[in-house]
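Consider the single chain below, provided in structure tokens and representing the form predicted alone.
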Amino acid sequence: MRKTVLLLLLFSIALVLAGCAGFSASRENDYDDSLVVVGFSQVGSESDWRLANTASMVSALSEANGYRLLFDNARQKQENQYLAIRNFIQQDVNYIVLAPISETGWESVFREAKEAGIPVIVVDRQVNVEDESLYQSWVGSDFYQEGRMAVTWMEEQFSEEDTPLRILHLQGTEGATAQLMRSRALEEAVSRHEAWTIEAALKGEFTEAKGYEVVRDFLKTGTAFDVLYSENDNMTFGAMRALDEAGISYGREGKVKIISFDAVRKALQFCLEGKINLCVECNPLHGPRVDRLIKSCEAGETVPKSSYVEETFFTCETISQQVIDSREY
């Protein structure tokens, strides 16, 4: 616990260095030579499940682990990204890993990228190019498994086929994998069951403040729902506030029932006290995934394509503060 308090500390501090002095001009600034350079672009840093996952990346490609690590905070703009990658090639670092904030526009760079000899390793949301030659490797989460794990309980609870349900879908960040999928998952379920449907479609952006918007405007119309499918933690937050204030009950024994995607600390602690009451694991604790697969690159190993990580769920009525204390995050 206090580790990970104080790779989050490190992490906000390098935020602000970073918003400051931007990219180091070249490789050839005074740094031990024996380091394996890895340019990182990231995201920003919207959620709770973001932080952690740079936290992770930090540590695993540390100097005592035997990386430079030049990172990039992209603060929600693809722009950004592509600013970074560039610049990343001109200071010819080793190794690119790109988390993306969406799936589409990728060619162009990479094949900048792969024409400098840099292998490009993507985390967390997946990228759709044409030629998958241009990235080395990608190691993420399967949304869409995840979302069926979430529609799976909903049959159980609501198995009842002539019943109906009124859905609330709190969308995250358009075209990001984790959107495109969960949704997926979800649009799929309510076209197989008549009586279940999808009263709105709100984008909630990944964001805590966003979600809270959304859901509070959208509770002004009067409509009534069932279930919240709240595609992040952090929207389900925002979305939990915004029910508070209009006098809404929900959780184990409430009139909406919560879902949510991630499974940070704070929504199992709410998922124990049945506030939530289901939470999808999404894990973001890719750093030592990256690791392994940079040393399988140095070694001359062949890596696989695409790394799936093994995750599960917990309900209010399963989850114990025992696992809530053993989370990394």
Given for the second form:
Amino acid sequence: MRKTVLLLLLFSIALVLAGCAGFSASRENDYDDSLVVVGFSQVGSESDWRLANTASMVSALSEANGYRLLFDNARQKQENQYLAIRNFIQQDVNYIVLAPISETGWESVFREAKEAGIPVIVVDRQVNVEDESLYQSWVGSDFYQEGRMAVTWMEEQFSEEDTPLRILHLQGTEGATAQLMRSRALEEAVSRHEAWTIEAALKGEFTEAKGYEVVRDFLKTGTAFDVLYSENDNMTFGAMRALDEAGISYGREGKVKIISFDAVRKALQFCLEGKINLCVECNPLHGPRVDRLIKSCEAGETVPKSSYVEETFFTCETISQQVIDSREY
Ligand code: GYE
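Could you switch over to the form predicted in complex with ligand GYE, since the one displayed so far is the form predicted alone?
Below, the chain from earlier opens the complete complex, with every other chain and molecule after it.
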């Protein structure tokens, strides 16, 4: 008896030492044993960035690459993500991958996953949980750094300290890291420059339709502004339509300078045409990164708690068709 207990104890210690592999010790589910079963809860399909992200995940977590992927689209509702995660737990998947809508509210479901022995990998936006052992690893963008690239560009363009600069701030989904950090970089810059003001902060939920709607309504107030700081490309496209309808010029030769985040192909094309002044890159190609994390876990290696991806920016002065053609999204 004692011997059995000792053996069990040694086995558990071995599992803990094996890092995340401990979580994935062979499970009893109905799936082909040779495939790693992954439940992926995606935010939605709100933007071109998101579609590129989904495509990257689906192609990396393919059967040919050793996976069985259960995909759930939460349609921008956190409750749907709770449902999806609980569903994955019930189906006894090997890994749960979550692209969280907002940072907060994950403690309970993560604990349920942990109790079921299923490691959670977080991609894209971050989660804010007190107990960090509730998830294995996070990989995504440094959204604050992205915001800093945008404000540095503004500081270079509008370097006359006392010339007023009126900014229209178009914000993404509230509470999403991409919104919080891009907003923080702008708000900090505005508080550093006395002549800079935010005329309004509009909530565009990262979608083209909402971006159009809130900017169209704002333009009816007749408030003038010099810069549109738009936290993603699709909201920018909506805003451009509203500006067109109101007869307000924008871009390189226009009245309003436009800063947009993501740098998806369509935005870069607008940048080349001089309609968007600055595109800050946000890389959606997380599929291969998640694949590597899972493979490391499977090999019993310890994975980094967080990893940032490298990003850059493009201006309408420096972008070229060649650059656009060389990009994957
Ligand atoms: O910028 C936006 C998408 O979280 C980085 O979400 C992502 C953001 C991205 O809807 O287009």
